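This document starts with one chain, in the form predicted on its own, laid out as structure tokens.
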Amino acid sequence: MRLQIGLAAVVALSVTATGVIASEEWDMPMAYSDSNFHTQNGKTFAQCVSTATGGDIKITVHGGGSLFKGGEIKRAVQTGQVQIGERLLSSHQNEKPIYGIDSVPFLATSFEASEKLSKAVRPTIVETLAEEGLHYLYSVPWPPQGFYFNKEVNSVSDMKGIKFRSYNSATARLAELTGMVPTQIEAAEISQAFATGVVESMISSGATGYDRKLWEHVSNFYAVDGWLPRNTIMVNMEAWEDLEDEQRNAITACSEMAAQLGLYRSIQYTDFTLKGLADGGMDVGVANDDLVGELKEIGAKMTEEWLEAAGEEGKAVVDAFLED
């Protein structure tokens, strides 16, 4: 109810006069299926923008990587092939280390910590994206990450040689340090990759496994709460600057609403999807203390590596996040 009232307030405060400002039609590619909560949240955001601008800006959401694959979305927005898009920003850590801060293992392991980290890094992310011709709108966290395996795993040694789906630099490095074999696979290709044996394990949220019916391919999910990666919604800077002030204000208001609604949906989706994995036949549980301890040792090494790559900029953000 409160979220519905919030949407109504956004519309009431942001609606612009129609017939004065030129109409815009934007395409918004997203990497995840239409049923995924991120895509649903994107559609709610798009509806809010249309309503709040009196129909002057209409955003069409293209889910499931149907318009551009996940790895192509950021570039598509940068080059103006589309005006707006959503991307898992940590997938671009190889371009700028700061993009990978939300995937530093065991740095921020809860929704509360994720929001605090996001707040600490946001000014830097906003500035970095602007340098690349992109305007930051908002971001939404995934549920905490856990491991999917097709066998019982009680220690890092049990992981050796397993073909592992990676989705960014952090997950590829994690695979290397645990003895697994990483292969970069975008979200839209997960089901096929598991079905054909290209990969047989991954670390992701319960939401991803539920959406892809991963119980058809693997038997175990181990909650480790490694991190909460975030999807970021961004706009081509030229397209943003071409808008009228009223339009930008409306989109900003809808972005604030979508950030809060997305967080709420992510929290609610966590328990729902883990139950869904179990109902599908998967053994869902918490990783044992020995395995978590080994993973945290690996996480500490990865944190050191990330801080070295990110330099003073990254250290300043982490220090700000760790302050009480």
The other form holds:
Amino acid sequence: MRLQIGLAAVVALSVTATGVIASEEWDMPMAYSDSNFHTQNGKTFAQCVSTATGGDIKITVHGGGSLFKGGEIKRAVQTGQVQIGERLLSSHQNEKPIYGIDSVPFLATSFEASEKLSKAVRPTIVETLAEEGLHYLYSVPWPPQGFYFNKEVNSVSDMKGIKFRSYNSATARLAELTGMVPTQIEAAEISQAFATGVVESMISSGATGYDRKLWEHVSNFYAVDGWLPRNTIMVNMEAWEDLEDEQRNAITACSEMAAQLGLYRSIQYTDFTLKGLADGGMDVGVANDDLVGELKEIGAKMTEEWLEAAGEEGKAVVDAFLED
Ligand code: PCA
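Rather than the form predicted on its own that you just supplied, could I have the structure of the form predicted together with ligand PCA?
Full complex below, order starting with the chain above.
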């Protein structure tokens, strides 16, 4: 008799549990083209979550800015229009300077350094995002940044007056300090902006130039390895808190997997896409030492400006990163 009661209790409990674990369908806007490794990685993450939760949480990835454009994604997640999304966090540096730490020129210039900086800043970013109603899941670096020009460029003076595509306030500032004229344009709109002559130059990864077939518009790529900006995947805090512990654990495990896989994909994509630019007909090389020297001076000025904006909090992270 006692045993029967026990069994009944177990059954009731699992029914209740099944009742509580409602199935969720989440939309995940991403700003970059479907073929891009970030988007592919987001799809792997979504698949992992679906598998790990036995299909209870289904995430639909919307690539190429098709659901929300890059600039709208953070807000869409914050306001609960979607539950999850990916954003280049440095584009929100004007809201919170700490978000721009990965775009400080010449601070972290390799994949290894990018990972180290990301680890050092993570607690601060987690906290800052939480204050904004967002839960941090993981971030993935873009390949190192280099310049695209439609002519040979050997010094900063060669850049004067060039119409430059920026993607965050750091790239706009870099343009100003090199005498170029910046216009902020999302990656999804790059091809059109170059085709119509709105811009004629940019700094980005080989990956984005390859995705957008930049060889149709420009002739030269100069590797500078200025920095490696990162895309961050974040969840609306209420949606996150509404989940069961087991579901959060499953998503956290998939996030860790996706972070590692994304890093690997980014490294792989670096040489592949630089070769792709060359195959497309571009002159792909490394910026000369004089030019790099001039850019580093500008970088030092921008580092100072960023440290001033980011205050004690930013300085503590940079110090920890440099000491490690
Ligand atoms: N591609 C993105 C950000 C950095 C990168 O490599 C872009 O150009 O918008």
